[in-house]
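Take a look at this single chain, the form predicted alone, given in structure tokens.
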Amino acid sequence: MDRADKTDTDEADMVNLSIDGKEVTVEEGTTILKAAQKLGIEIPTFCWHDKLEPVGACRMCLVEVEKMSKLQIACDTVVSEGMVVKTNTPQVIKARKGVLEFLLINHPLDCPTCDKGGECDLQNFVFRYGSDKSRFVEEKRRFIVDPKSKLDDLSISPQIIRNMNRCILCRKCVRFINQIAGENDLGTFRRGAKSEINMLPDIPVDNPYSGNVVEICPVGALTSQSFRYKIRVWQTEKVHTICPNCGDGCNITLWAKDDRVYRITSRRNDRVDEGFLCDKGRFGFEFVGLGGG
């Protein structure tokens, strides 16, 4: 193939698309979201993850398309030649707050207690584009655990605790553990609005890469024994490092106050962990005590 087949042959396999009045020009095959992403625009998702499979379950990334009569879930619609696109429109907006006020339905308030508050996706997307009132007035569905007990805490893991009332079923958990730790030990069991999240029966999650599902998850639904209720996210110091355990130097963050670790997150790196840590390196730093803390 010479150079002008060769050059024929890219351009064919690239579309241009308008998203908010920007001209953007993307791969053939490419989705809304990340089209919208290449501008820097911000599409607001729950489900959706770029290493994951888009699967379109919690309908958060809702956009208007020319010519096309509903809205469209930004996610998995791939672009086309001449696509005009509008992600901040009267409509956009006001099924955005009805996604919300679906989701918030049975979702308990608890925000002063949960240990998501301050980096809970919900609870930054209610303060966006959802409203203070509630038109539901009937009792709130409740996963019940322990009849002796208001918490509803279950324990799936050593490091794992479920709470499956703040859970809004984008089974980013279920659909990492299956794709990317290639494990099958989390599920989604029951059908409708009984649907939970759940280890196998008398199983706990076990896996190298469990840990994982506590960062990915947009709420409060999944939290790690080792940092809950230990200190607001907040009133941490955020330090970039690379961890010690292994070889392959995955990047990672550090959330410390007071010369204390409190906890580690991946720091995202490509071309050597792509945003994904081991449990030994995720919890294995309780042994730190910087300075003595």
Given for the second form:
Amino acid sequence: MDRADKTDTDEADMVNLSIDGKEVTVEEGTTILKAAQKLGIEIPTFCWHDKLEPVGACRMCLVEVEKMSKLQIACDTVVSEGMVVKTNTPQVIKARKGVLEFLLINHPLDCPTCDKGGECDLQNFVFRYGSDKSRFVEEKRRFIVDPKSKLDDLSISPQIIRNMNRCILCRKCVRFINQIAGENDLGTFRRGAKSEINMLPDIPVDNPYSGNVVEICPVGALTSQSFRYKIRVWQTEKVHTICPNCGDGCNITLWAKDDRVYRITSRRNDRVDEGFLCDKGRFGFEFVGLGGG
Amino acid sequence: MEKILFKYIDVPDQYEIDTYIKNGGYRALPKALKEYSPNDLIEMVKKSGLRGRGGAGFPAGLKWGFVPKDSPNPKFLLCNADEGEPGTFKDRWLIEKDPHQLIEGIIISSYAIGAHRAFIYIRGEFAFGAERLKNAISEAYQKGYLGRNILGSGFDLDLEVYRGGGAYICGEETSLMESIEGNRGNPRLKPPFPASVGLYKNPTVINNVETLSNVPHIVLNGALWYAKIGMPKSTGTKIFSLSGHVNRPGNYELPMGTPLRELIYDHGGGIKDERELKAVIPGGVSTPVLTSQLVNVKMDFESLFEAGSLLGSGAVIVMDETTCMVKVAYRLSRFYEHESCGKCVPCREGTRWIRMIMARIENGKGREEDIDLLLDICTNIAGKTVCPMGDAAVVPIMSTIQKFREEYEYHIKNKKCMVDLGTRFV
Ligand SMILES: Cc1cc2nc3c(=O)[nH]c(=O)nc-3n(C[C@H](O)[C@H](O)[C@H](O)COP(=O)(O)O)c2cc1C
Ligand code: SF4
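Having seen the form predicted alone, could you now give me the structure of the form predicted in complex with its partner chain?
Whole complex next, starting from this chain.
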């Protein structure tokens, strides 16, 4: 993902730009998003992920760039010398509000029973940038998996449950499986507003890294069987530790309460684990706290 | 004026290679290979002023010139035969009736950009056209116009037909490449542009069927000959696909800059049943509607832009006084919802929302605030999407509200159309 394709011995060319009036110098080939992060300026994103190729699909990171007539996506626009970026103008704020409104009109708003509540990007960004009124008076779209039970949930693997109604189609899950895990277990099916993320027909997701999609999902579209409906995240205690399953020693966080572990997530350490865990490390914690001692 | 692309369109066997050759075909190819270097050809096309006929009107020679000459990677030429823009049916004729004209254009263009592989991406519904092309391509191979060492020049080219699955979005150049590569037809982010990173990440030129069909004529008759036809900045002829409430719908090849009035009344035989003209969509449904006052506008890129619309693909849709513009906008909102690829949020969610509101208005359940809501949703889509399809999707809504707002208001208040639809299904 190093756009400039620099080797260690190359001296990187530096570029000066300003974001919201603050000057910053970054390496040539850096995106606006990365430059803003360097300055501590938050540009909200849904589909962007550090380790995945940018797709620019969510349009949440649109910013104003001087001399450009349209808003530009911060996640895939490379900086240039003297660039003047603004992340907080009325136009940018309107665009963000627009994206959030589009994402919410068909969203079930079932936060009270959603496992992602409290750590959901959609929830957090609406809280920060969204509107508290809805202009949508039509019937919401609903993906019904089983016409009899009218359930929204679909098991796409023994551990992973998909709820398409909460999905914002950032496709981080599909891209992770494809670009990092190197498989094709997940895909995007159909088109337009009917698009959905799914496993291949009748072939459940089956690869040793599949659990990462639950963690990567910015909303509650992909949740894990073992954590579902057990506890609210904010009622747990976080314990930072190392995965004991193999010699790799991936850095992990245990989410626990009263001596019981509810889930394990990655605690990204790029020198060890790149922020991803294998399913054994992520889901293999049932033995913890079971008697003995 | 003499036709260029349609000169032999009515000759029944023109699709056969012998007839094509008898009528002067495959004469530009040896000339291009023997007398000109690739660079000469790029300069020639630049000088001719030929602009893309797929919708955006980008200068063809300039696009060819963007292909890096020193790249060690293979280069590709793609012919866009997806012809998805509603109202457009010109490429179909060029393919079915004179496929060798297109193939000759593709060979010359490939030579100009240094491509040794070319694809014609044809929409799935054109089964007959795809057959015609495949037969024509094998004829061309047999005669040595395709394959190794074409006409002893040392230039090699393989040409294949690739059939799409019938998605509008696969006419967008980067989705088309994804589709050929076997992926989901979704647009890529630009930059990088196809000229440097295109098909299989290699330098690629993509041109419309009509654009490429012009190339042999430019080589045979010269850039200046071509540049003199039409308008100074919109040179050559244009095939207009005329449809709607006219007496003689069809494809008409006319010089760029021909007045709309002449197209509708002289060539199209005027409005059906002697009704009054009400509105015209001049360049396919992604271009803003014009009211009848603008019937004298010249049909070229600049004139239509000045008139507040676009030449687009040259699909002229004529609507008479019995047309309800709300119904037109509703119908088109269904098209865009159906064809949105779903990659980016504003287009995916916005086109569906717009269609739902349009359906309510059309069915007598509109609310006063819906018009402004529609306009605001359009603003939240336009200019904020991955590909130009988002901009296109809002065009019918915004332009009909802008020019026929009273019809929306009437619809909402009276729960029916303002116009008398007559007895005919519109
Ligand atoms: C949604 C969408 C659909 C398109 N469909 C077509 C099409 O069916 N045929 C076509 O030639 N160009 C189509 N285009 C334009 C192509 O992206 C591209 O600009 C064109 O093929 C370039 O050829 P030209 O320069 O010869 O016009 C479409 C563009 C968009 C955004
Ligand atoms: S604008 Fe529409 S068609 Fe284009 S990428 Fe976005 S969703 Fe797909």
